[in-house]
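A single chain, nothing else alongside it, follows as structure tokens in the form predicted on its own.
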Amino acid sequence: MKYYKNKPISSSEITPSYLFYARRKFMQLVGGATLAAIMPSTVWANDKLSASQNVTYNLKDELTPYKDVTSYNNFYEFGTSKEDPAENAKGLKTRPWSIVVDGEVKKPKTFDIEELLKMAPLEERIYRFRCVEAWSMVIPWIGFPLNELIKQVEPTGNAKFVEFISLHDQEQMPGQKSSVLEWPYREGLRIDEAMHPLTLLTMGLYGELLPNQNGAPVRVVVPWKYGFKSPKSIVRIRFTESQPVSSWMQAGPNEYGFYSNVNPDIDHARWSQAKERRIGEFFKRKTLLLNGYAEEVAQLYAGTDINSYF
């Protein structure tokens, strides 16, 4: 795997070619008729967002097309074809929003969205994404390392494990009106994973606010671990001392473990994990262990049997 290893540069120096392209690309294949329809409110009302380039994260892969990125996903809460969130998410409100950080911590604080947005310096980083079902992503996310949220509240030594919880309304999010799972949705990272300074605490993609069915307005990025881990529209975030049980590991603990790291080498129960289809190629690649990240996270499980603790 290789980085660019250049300090980082101004959004005002690349943001615009690649939105520019983006959406040029996106135009051509969609029309602007059909955008519009499928595209959320908050992606036109709102203005970009401002970040630099960390370019010590961002990949050389081709991205993934912001038409595949925002209207294929897997998001329960509103549905579980992925074509669901695109269509379902639009009339999630998502101001006022706030963040509810407590548990093992000394200084438990609410946090607004605004304030968020405003708390660190926002960085783009180009990151794989990869989900469970074998197919993968590349997308350019903007956001801050949650360890800079974390250092604010201080927490205890008691302070094991970092619980993510998101938002649980049935009205907005219809799909929550199902069994599939039991809401609200829970994940969990260890503390060292989530104060890693690749976990990401995320706003936007390609240039703007994260569009409604991508967890708006604010969720996490864990690259190295299977999507799901990577929790949106989050309203709490709880600090604790004992490993917290996580909506999938919930509902299917045989095939959804607490760890969820990215492992060509263990299948899911009812698939293999060993290749991957990136969304918009035909043929698939091999999955790589950690996403591709081993270089970065592999000294977080020194001593542990990642085959085992999947």
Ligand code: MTE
Given for the second form:
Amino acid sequence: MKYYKNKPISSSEITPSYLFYARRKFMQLVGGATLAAIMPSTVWANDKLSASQNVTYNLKDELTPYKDVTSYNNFYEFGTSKEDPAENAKGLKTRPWSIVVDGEVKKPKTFDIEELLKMAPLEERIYRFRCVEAWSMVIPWIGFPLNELIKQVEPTGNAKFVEFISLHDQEQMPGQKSSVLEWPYREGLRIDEAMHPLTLLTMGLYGELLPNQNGAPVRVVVPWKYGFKSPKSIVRIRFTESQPVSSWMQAGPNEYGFYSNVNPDIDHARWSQAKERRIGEFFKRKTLLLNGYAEEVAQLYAGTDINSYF
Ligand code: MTE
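Taking the form predicted on its own as the starting point, write out the structure of the form predicted together with the ligand.
And the full complex, kicking off with our chain again.
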């Protein structure tokens, strides 16, 4: 399979994923009408990435439109406003790309992106995605559980945490010329959180390779935590004995904790987390404990006061 970035393609070659999903919905509504009439003749999209649907985790909520998922982003390496990443990440070179996996592991290894794409069966998972800024989306991600990669490198008994490190390249990432965060972007998880089957190593969304602004070519998605715990464009995964310090903890230790589990009862230092604005909706929704994934992940925090995990 060849990968071309942002290739112009005609609708006769491929149904772009957002139209595919729009069409699926439309068919459900009207039972299939003259769809050709509403299809544009040429569209821009990334290469297709096929994956089987994971029925266990797929949410039934309405999907956030492709356009919003790919044009309302946080990716400070490309600017601090929501529109910046789609505009400024166009030139990010995502091939060749590899992830170094090292630290407290018996078998350190460098994974090439092409190898990652074939390493484990790709799954489509429709997850809620809740940003710390109190907005949310529902996104059909494509990837495989991070634990598939972790098992290959065999963490040692000292590996208690996992640190993720994003690309550091001022030439390609103009936002890194600003000191808004300490670069490279760094995030971390406890090892049992990283091993949890919901934690997804993500290479695509909406049936295609990740657009650059969404963290191409590979990112992590942790659906029960605030969005900043899902690092983009990662180049290194390091296993450590002590808890890593993330870029956000460094920037605002009173505002951004290591755990940052979605919790409507714990306010952010400057705003409430009780409600959220689902992008595309008018009325706010109540935020769910652990972003609605309590049944799956609450046991990770058993025996501890969940309110202290900020
Ligand atoms: N990863 C990197 N490298 N740089 C960032 O600025 N922003 C985080 C997270 N991962 C960020 C990052 C934040 S705050 C959010 S809400 C999500 O990415 C946004 O992901 P999305 O643009 O795909 O919705």
